[in-house]
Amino acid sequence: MRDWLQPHRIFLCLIGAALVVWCATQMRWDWLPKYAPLMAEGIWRTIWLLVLSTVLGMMLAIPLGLAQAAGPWYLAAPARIFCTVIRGTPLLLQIWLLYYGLGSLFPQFPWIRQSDLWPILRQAWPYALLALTLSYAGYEGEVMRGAFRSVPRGQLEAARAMGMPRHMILWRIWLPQAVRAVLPTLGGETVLQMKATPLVATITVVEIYAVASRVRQDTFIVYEPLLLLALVYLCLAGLIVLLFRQIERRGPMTRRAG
């Protein structure tokens, strides 16, 4: 606590408090009660898009990284091509290709229009979720490739010498150490993923950025919605950083306990 209470930090906190008070008293916030429910819905949609795309993307990134690190050429080559294409093209272009490409292709098939999935496929959020998931998987696939290769080979060879099956080596030795090594990188990539979610507003997905844009268009108030939007993103980024720091701190404890 004493380390935190340093003069420069106290000074910065006072400046921040003064700015908050000034913004609260000198700027227009009469529009907020009317749009508060819509903004809460937008924040919720941003959060679940972020959570689902990172979880699904990581589930795809692990086999992509493993295929590049130790897989045969017929698995490593497609994985490498996928990661290269995803990392080499803008996310906005990927979103548009999926939404305006697949979205316009599906209606041409009567069996799709008559299926139970059509009410979902005609909406924009599945394409937004797919694009965010593939983007996260493409970047994290490269990260996991390096993480798998960073695990000492001697541990894997010792496990094989003891007669452990390959799937046991992967789940108990190789994957835990690889994930632990990239936790700081994953935290930063998740923050970047959160800041990429406003791009889905271009295909009519109403997340928090789209709500702020609507407020600006309806009321012609510019700065206040943007400041509130910045505050929301700062809070979400702070929560992500705290979450990954807690996971990093528990890593050594789990290692000692084992």
Second form
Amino acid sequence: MRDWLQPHRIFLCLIGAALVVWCATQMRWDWLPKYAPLMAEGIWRTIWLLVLSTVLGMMLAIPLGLAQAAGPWYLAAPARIFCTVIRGTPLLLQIWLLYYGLGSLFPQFPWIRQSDLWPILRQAWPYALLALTLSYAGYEGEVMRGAFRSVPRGQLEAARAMGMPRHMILWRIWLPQAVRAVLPTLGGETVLQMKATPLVATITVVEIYAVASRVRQDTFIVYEPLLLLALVYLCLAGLIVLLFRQIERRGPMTRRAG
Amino acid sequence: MKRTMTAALALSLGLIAGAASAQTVKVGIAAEAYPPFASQDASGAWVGWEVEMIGAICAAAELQCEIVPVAWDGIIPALTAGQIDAIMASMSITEERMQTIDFSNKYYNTPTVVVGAKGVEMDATPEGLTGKVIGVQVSTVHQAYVEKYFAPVAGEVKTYQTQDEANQDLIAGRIDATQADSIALDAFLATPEGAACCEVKGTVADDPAILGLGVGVGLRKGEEELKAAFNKGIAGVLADGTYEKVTAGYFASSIYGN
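Let me have the form predicted in complex with its partner chain next, following on from the form predicted on its own.
Okay, now the whole complex, with that chain kicking things off.
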């Protein structure tokens, strides 16, 4: 607790508090009660999109990184191409390609339209989640490639010499050290991922950004919803940073100790 | 490009520098295409009924006008902030908008229709749209109408930045119906994709409090002089036959309404 109360933090907190008080008293907030339920829904949608896309994206990123770092060429090459394409094109474009491209191919097949999956496929969120997941996987696949390479070869060789099977080397030696090495990077990347989520508002997913736009469009109040939106994202970013700090601290072994 | 547009307009208006060369009036149109009222041709020039009408009305009002494309959802803030001086973007005159801005007399008024997928049983009443997914363009009178009459019974109401996106999703089967201006939707139904998928399901019951008193020129409050000038221009094109002549180039019958 003590290291929280450093002078610069107290100073910033005071400035923040003064700003909040000024905004709360001098600006128009009468629209808040009417839109509060919608905003809560929007925040929730932003959070689950973020959490699901990072978790699923990470699950894809590990094999992508492994394939590039140590896989045979026929696995490394496609993984490489995937990461390059995802990282080399704007996320907005990927979202639109999936939603208006892939998504509008489906209804041309009557058997898809009549299937039980159609009520889900006709909605927008699966495409948003898929696009965000692929994007996160593309960036983190590249990060994980470096992470796997950064684990000293000697350790892997030692493990092999001890007679460990390959999957055990991966789960006990290789992956934990690789993930540890990139935890700070992953924290930053997750914040970036959070900041990418408003893009899904363009395909009718009503997350928090879309709610703020809706308030502006309905009431012509411009700054207040945007300021509140900024505050929401700041809080979310703060939560992500704290979460990753906790994970880093709780790890079974720390770099500092090593 | 803006300069050439001004030049072209000035030419077409036959405005001579000497003629009461007051300040240029910046007329804001929606930057998103809304054919056949306003859209860009292959060379990027704005064309359409409304674009021609801006020229005609400004000429009759002896105003020197310059067309400025502004994103639709920010067009009222752009007006109040002074980036533009008038809005001529098929904006309906409504009570809610009148709280923020002023309007000239109407220059057109068209019926509002619901278009839906062929083979799906529905009509333009709350009973007929029960359980259906309806798409509308945000910040339009149609959104307000759908929210009031159809949202309580509809399966879902989805909002789009442009009518084109709603039409796209109607083709893709993600929404069952969309509501808009009959003319905008007629243009959509005239395209091969629109003709293949959809048909007019009916005209909605009128509600002037929401659907408005027709389309007028949006102006800042208190600018009586400019308002009088636009009213004079509108009366002028109606009286001298220019209105009918321009309309004949786009529509089968007059769209002035009653």
